[in-house]
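The chain below stands alone, shown as structure tokens; this is the form predicted alone.
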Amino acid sequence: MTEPLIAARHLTFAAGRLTILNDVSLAIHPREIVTLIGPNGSGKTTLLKALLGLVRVKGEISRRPGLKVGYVPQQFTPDPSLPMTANRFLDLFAERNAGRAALARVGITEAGDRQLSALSGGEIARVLLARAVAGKPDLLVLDEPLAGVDVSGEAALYHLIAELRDELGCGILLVSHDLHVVMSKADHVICLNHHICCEGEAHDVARDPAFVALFGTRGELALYPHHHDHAHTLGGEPLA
């Protein structure tokens, strides 16, 4: 396998006496879809802001020289008191043939001229990942990408995300609940829980039912399989 385009190894991070992050490894290669998922409080975010550096955690963290990364955030509410069209937002980010052509990519031209504020969830969704993929970036992370977007595009968006992998031949790093949307394209699953509880290939979905063990019977989440090499507490702490 090529060299990751970004590597963590044994990052920690606490706020007070609350450890958000324990000893978490991993690495993201090019071409390669890596799904992030645990239950809420579970750190993804804070694991994204560090390998982003937004966040300073104890631990190594490696970055290809000249990484260039693109970035879907987990929430985005424009202003309607702000009047501003998807092509002035894109504007903003990229030069305008990069960012319109980047915006025919997505499928939602004709949002274009239209105010943000007026536009759905999923052509928010769409105008975000326009922005992230205009400069193509080397390394794509999404933060809940499909929130916010009714079920019958979720597929689609996931699938949208799939084709500009392969078209820019960048590596992605993607947190998810919804996990029976995206395994079918994810090269490499990780569970978060803190530390990393978990983590297996797509190919071995639905075969291993320690994962139900620990996340509980919610059905999205009930179909991952894994490896699982320890036991946890009830608070989900690992025992020795």
Given for the second form:
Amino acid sequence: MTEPLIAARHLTFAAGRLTILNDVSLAIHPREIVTLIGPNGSGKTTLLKALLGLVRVKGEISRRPGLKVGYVPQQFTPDPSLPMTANRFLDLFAERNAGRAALARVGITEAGDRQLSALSGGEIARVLLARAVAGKPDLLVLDEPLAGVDVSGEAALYHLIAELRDELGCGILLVSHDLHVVMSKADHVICLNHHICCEGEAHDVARDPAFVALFGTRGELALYPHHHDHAHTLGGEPLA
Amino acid sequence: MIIDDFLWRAGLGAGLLAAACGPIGCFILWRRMAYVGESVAHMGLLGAALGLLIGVNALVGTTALAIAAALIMARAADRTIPAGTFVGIIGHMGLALGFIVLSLMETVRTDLLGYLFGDVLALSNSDLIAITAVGIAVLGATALIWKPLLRSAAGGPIAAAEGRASSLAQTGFLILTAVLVAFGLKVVGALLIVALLIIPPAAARPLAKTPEAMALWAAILGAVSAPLGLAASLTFDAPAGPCIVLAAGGLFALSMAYSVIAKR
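Instead of the form predicted alone shown above, give the structure for the form predicted together with its partner chain, please.
First the chain shown before, then all remaining chains and molecules of the complex.
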């Protein structure tokens, strides 16, 4: 196997007496899509911050030297008091042509000249995605990128993310609080609840007929059937 | 009509200061940091009091304490007390302590209102020179750090997550805010200086489609507020600093009315 883009070993983090992360290890390789799922308060955000170097945790994190990260934040829009077009927003972070090309790639060229404050949730999600891929990242980190996107838009956006992986050859870390919806294209699914509850390859993801009815026959989205072999206390401690 | 020297100085000084406040004030708006400016201004009063107490220039004390307060507040983060509350606590402690120190000094008791609401008509020639120099320096420095500041204002958590946050621009922004607050103390006072930082940019918002246009409009509207306010102060024999702030508020109302009409 190739050298991982980023690898974390035995990450542990406590806030006061509360254990947020308990011995979490994971690695993301080039062209690999890793999906991190877990309920609210399961430590996803802390793990993400640790991987991005924003929070110091116990354990070891190794990044490939010169690793270029593209980050898509969770439901973020600049303050409406900031007058700015989508094109200008992209220009702040990437070279002009790269920004325009990325906007075209995510399919919203026409939104380029519009003010950010006038864009819909789905359009904002695509602008943020375009901004992240315009810099040709090695690792694309998406923190709940579908918050604010409607159900029909979700499937299209997941599809787009998988295509971008193929085009850029980058690794992808996708974070979702939704325990059930996971992209079938994900190579590896990690279920987090302070510790790694379960993880597995997503090749065997079941195709739930109800989901196919909802999202169409593309099969980009599917139920990931995973059975918990243990329960948790309210404090998050696993019960035997 | 003959315009007295002190009016020229007041108009020029207040206009220049308000113009320099415009672009920095835009960032305060975009990043929702009005409360930081407010608390820095309150600490500025303590700085002025301490400056007078130990016999250095009040302006030196104000500038030093305002910068220190801004830098400390920016790093203040606690899990249980919201940052805004923490900053507010520090600021109001400064205001209270500053007031006490000023009251204990018999000789400056008459100046108390001046520190709270400004004394722009008392600007001396050297004050005017200092404000001019500071105004130009602040505008120049703002232009220098414009791009990284704009990137962080527009990108929120993105720059830090991708490992390219510019702490130099952040610190610069806070120092510039503190300097404007310190020099604004003489013009509109500790209680009103934040008005010059947030009202002209807010009035500029409906007129602008780019960040640069908004900064330019904010500078222009701030500069225009000064002579308008002074004229009102003269006409109604009202205090000058508050009149300048009200003039800025009037321009804000006009701009809002314009945006409502333009949308129809």
